[in-house]
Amino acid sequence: MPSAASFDIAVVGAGIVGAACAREFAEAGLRTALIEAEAIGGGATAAGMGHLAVMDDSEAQFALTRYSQVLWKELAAELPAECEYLPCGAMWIAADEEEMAEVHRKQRYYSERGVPVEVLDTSSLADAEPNLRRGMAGALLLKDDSVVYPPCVAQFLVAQAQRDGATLILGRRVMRIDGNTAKLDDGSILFSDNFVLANGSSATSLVRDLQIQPRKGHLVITDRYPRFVRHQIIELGYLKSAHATRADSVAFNVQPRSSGQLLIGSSRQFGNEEAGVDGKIVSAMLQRAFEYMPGLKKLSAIRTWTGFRAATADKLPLIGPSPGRENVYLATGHEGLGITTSLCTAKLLGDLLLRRTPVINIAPYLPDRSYAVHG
């Protein structure tokens, strides 16, 4: 049997949280392990838009995202330029009078938190999205929003680790976690004071009842197109949407790329844990999309893909130590928020590891919340 290492931490999963995890905890100076079963940036990372978002579904969902979008800022001046990080805003489009009220709500909301945001009419969205269909009500632009390629920048995240002293583990899956002690796949023990569970669903192989569940989803990328689209829009009925908890659903969300290509979305599934690509979603995904742009159809799609993103039932990540577990840690159940908050996560994660003051208040993202069960 191969020798054991020991370490300070070890983070299982090398997507966009946990690179940012191992970032974190090496440039703080603790021998740090990153184990990856697969590819850096795979999995919910490879299956992410990379909309750095800030949201409002709730206060404590508003802190972090807020958090998050500041971290990502300071960030943004070293990404090299595989990461595609383009501060292009986003926009909340109001296709009738009932949803341009929520427009206005959602103005008032940001405005009192002093995120800088701007009330489109239907005349000044037709401008800045001239490919949009005619006889929207308007619009919310976000304008702090931006985007970045996931994948580029776990791997960009992962190399920060690494020359700060961090091990990757790759081609390498955790079986058991006893103690201080993990067993890999290969027969191979890693000693370590801690660890962190930043691998999504798959968390669950490692605690046992823990309350996360993937959730399903569908992405297509065009050909380039420069300017077909100049924000991230988000249609105002993605949030009925993102808050169906069962039912499949799609909404309209499209993305430009530094490249010029564009990327669609949404789509959310319950219960499908069969990774190809859903034909009857997609489908109902782009005509849906035809909508909301009907230039779109015009366009080449050169590919559609999928990914499990793990899904909690109050929206809200699970991020510290695992009830009766004192040295495991999670970084799990983000959804589809997992590329924004994965930086301020691995703060948050370091805060309480190194008894740091935390920026925001983390007891709204402890994993022993009412709904968690303990394993």
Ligand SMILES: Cc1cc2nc3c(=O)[nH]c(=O)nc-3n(C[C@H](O)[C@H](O)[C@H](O)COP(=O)(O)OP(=O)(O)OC[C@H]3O[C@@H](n4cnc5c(N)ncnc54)[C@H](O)[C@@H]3O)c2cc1C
Given for the second form:
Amino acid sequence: MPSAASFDIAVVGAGIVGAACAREFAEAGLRTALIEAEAIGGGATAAGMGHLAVMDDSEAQFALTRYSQVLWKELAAELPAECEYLPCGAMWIAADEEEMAEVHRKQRYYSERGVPVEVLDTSSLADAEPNLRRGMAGALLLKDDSVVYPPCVAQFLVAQAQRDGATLILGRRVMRIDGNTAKLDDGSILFSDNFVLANGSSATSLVRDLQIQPRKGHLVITDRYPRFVRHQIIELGYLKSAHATRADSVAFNVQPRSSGQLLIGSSRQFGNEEAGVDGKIVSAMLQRAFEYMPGLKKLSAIRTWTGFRAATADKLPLIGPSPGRENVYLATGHEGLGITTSLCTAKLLGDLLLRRTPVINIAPYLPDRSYAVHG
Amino acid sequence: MTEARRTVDILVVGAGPAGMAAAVRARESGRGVLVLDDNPAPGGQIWRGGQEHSPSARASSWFAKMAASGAQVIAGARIVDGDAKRQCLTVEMPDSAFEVSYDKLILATGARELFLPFPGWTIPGVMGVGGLQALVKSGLPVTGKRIVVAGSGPLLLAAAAYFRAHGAIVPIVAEQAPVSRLAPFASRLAKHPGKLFQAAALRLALHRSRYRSSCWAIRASETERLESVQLQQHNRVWLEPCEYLAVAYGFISNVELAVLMQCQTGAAGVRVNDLQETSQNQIYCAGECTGIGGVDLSIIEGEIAGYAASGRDDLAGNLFKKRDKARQFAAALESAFALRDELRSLADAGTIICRCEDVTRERLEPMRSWRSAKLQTRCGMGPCQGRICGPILEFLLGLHPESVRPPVFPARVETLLRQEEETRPT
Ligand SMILES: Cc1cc2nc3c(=O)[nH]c(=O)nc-3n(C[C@H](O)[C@H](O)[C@H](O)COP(=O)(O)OP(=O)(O)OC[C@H]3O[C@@H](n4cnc5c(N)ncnc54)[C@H](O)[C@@H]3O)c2cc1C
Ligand SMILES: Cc1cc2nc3c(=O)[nH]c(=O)nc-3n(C[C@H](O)[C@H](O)[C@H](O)COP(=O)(O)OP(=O)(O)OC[C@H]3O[C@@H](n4cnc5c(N)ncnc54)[C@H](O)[C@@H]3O)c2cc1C
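Can I get the form predicted in complex with this ligand as well, since the one above is the form predicted alone?
Full assembly next; the chain just shown is listed first.
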């Protein structure tokens, strides 16, 4: 006989997004289930860099990332040491005067919106990050940006959800959702009034016509080199890379971990759904990194890995009811910002489900807009 | 990063007995051969340090054959990455790196020791059996030092003899296997030509009080440096003063490079057919990386792989019978020295399992998969890349290590830069 547990809400996927959602719902008193097919935080969440970034791609993206940063600051005090919360700030590097103009534009943008920033010129940048190649035009320092170790955060959020009564179903995959039932891969049925799809790009297997594409990324991690870099460092050219929607692209992005290790990124590829490491793209990515930070060459690399970002056409996540299926909510499409925006995603879904007034306007993230775009 | 790319007919990884035998037979069959090994000299584990350090007749004969064969050998060359589709490997040298393309690849990457944690196993003075042997070979003086040898397998005796020959006092050799398994094994040994000497040594040892069966180390003095080790035999527990504890519980095949090259593996090691061919076209595997079987089997497998990779299946076939016999011996070895369950409870809650990242047993106990263990505790994420703690977790908690990602050994970041396809010689 199928088991007949009944919930107010069942969250599919215990990546950082699903974990944050389960915590939000359980805390609000909803009977919550969290179903994870593999390991907690073992999907894109394990592959990500864990840079908690504010972004200015669009007003909607800014609102989401900035609100998320506020929520992260609140959470930071509670995070156990293994979550490796590091309020290191981020530096956007301008290689030349053209990019420096962009630094000033961003400075105005963020300052107007109350985000603490600082502009560094050539020499103050060299002091702040001595391992950068000399002669960079300057940088924008985003003081509120920080870094976490995402898999442990996911685990922590799940534990909090469980403490508040959520049921974790680990090692089971949701095969289909019909009305208020979900069929799991062992044949059992789970009853729930509502469902949240927080299973990244796999969400396409549970609702039809969902426009999400996996976008492959590579990272390299080194041995321990404390203070080799002091901030999350990203080239401004990254923006061009992140915006390319078809071609493969790479950009210089390096992150200090609290262990002293460095994460080196980043790459973006469409149409490559193979999880294996692609030597060619790793080469291109490292070549780019060496142009900015030649000293990286001689460091010892321990591992390379890949992950998939769930990308939408307009680069905004899908948060809210799935069109035509009123009790199935989407929490996916976070592309390269899902670690950052997980907390805000959970908050907004909680607002919708519990009819609270959201702190930010939810309209830009509602899934119908994507269906409207794609017809 | 890369110098000019090299191209060879047959590329052999590992210059231990298996790799040397493979290289010799492939050269005899008229193929161009390059052998790469990350040690400073050929010889592998058993003939470590080259000919001067391994005066046995058999070692000398293989070193001589190697020298005469014309196979090119590069020592200090570590394979860190590879691509089965492009048929090439990335090689890191102390201060350079290059890529090698091959027609046929023979992996003879050998084995490493299996360590099982117990309280105090991480303090200075506690070492692997082969590790301490290697240190002595490279000059560590042990004259007058007390060395307790413990763990499992026939090599404990060989190591003890080696330490004694270098002036050390070996008060005890603690073998975890019971005499009820060892005695039949010793009689069996006697039936193998060439193993009579070992059989005699083992039988003799079994009668000498210094060789204890059903005996193992349960704790090392948790002082700054090793002072004594607590041993257990049946119901008796006692302290044995010593300066070194050399301990290992047998061997684990080095399959990582084969896995990276997408070769299938089984419980014992890399899967091969009669001709030592792996599941991947053009890739052969020989020696301890196909399963632990001792030096005789390693050499025969190496010869077969060398012939087969050169298209001499006929000559390879002539060696099948000999290999069957050596494999029977390997099977007997495995059952005689099977690890006992008690060893699973040696590590207590606070014992470190992952030495790179200081992860204790109690943090790993709740983990349901290797992946969770890795993600939640960082176990296996350090510079040893899980080589030490992976097999431990498998033995203690039944967690199976996940797939291998490049580099297979830590490598300079610049080594990961790949040479442009265009520069590949045609
Ligand atoms: C290389 C790289 C770098 C990145 N860097 C950053 C960064 O610096 N900052 C940032 O904010 N973001 C970053 N990201 C993005 C971030 O990692 C993702 O947006 C985020 O992890 C998405 O989390 P998730 O919970 O939606 O997905 P996932 O972590 O993929 O979780 C989905 C989970 O659902 C499970 N699942 C799937 N299908 C089912 C099913 N049918 N039933 C049950 N369970 C199922 C999976 O096993 C998985 O655990 C990066 C991503 C990559 C690839
Ligand atoms: C620590 C140790 C000590 C031993 N001591 C003895 C002993 O005293 N007496 C005895 O009878 N047997 C001993 N053995 C067993 C003996 O090693 C084997 O029976 C036999 O040597 C196996 O030969 P092989 O060629 O398969 O592997 P090995 O002799 O292990 O040779 C493999 C070689 O490949 C190299 N290699 C592996 N991966 C790479 C890579 N990625 N790049 C470059 N090079 C690589 C290794 O460094 C090594 O030199 C010992 C084994 C070990 C592990």
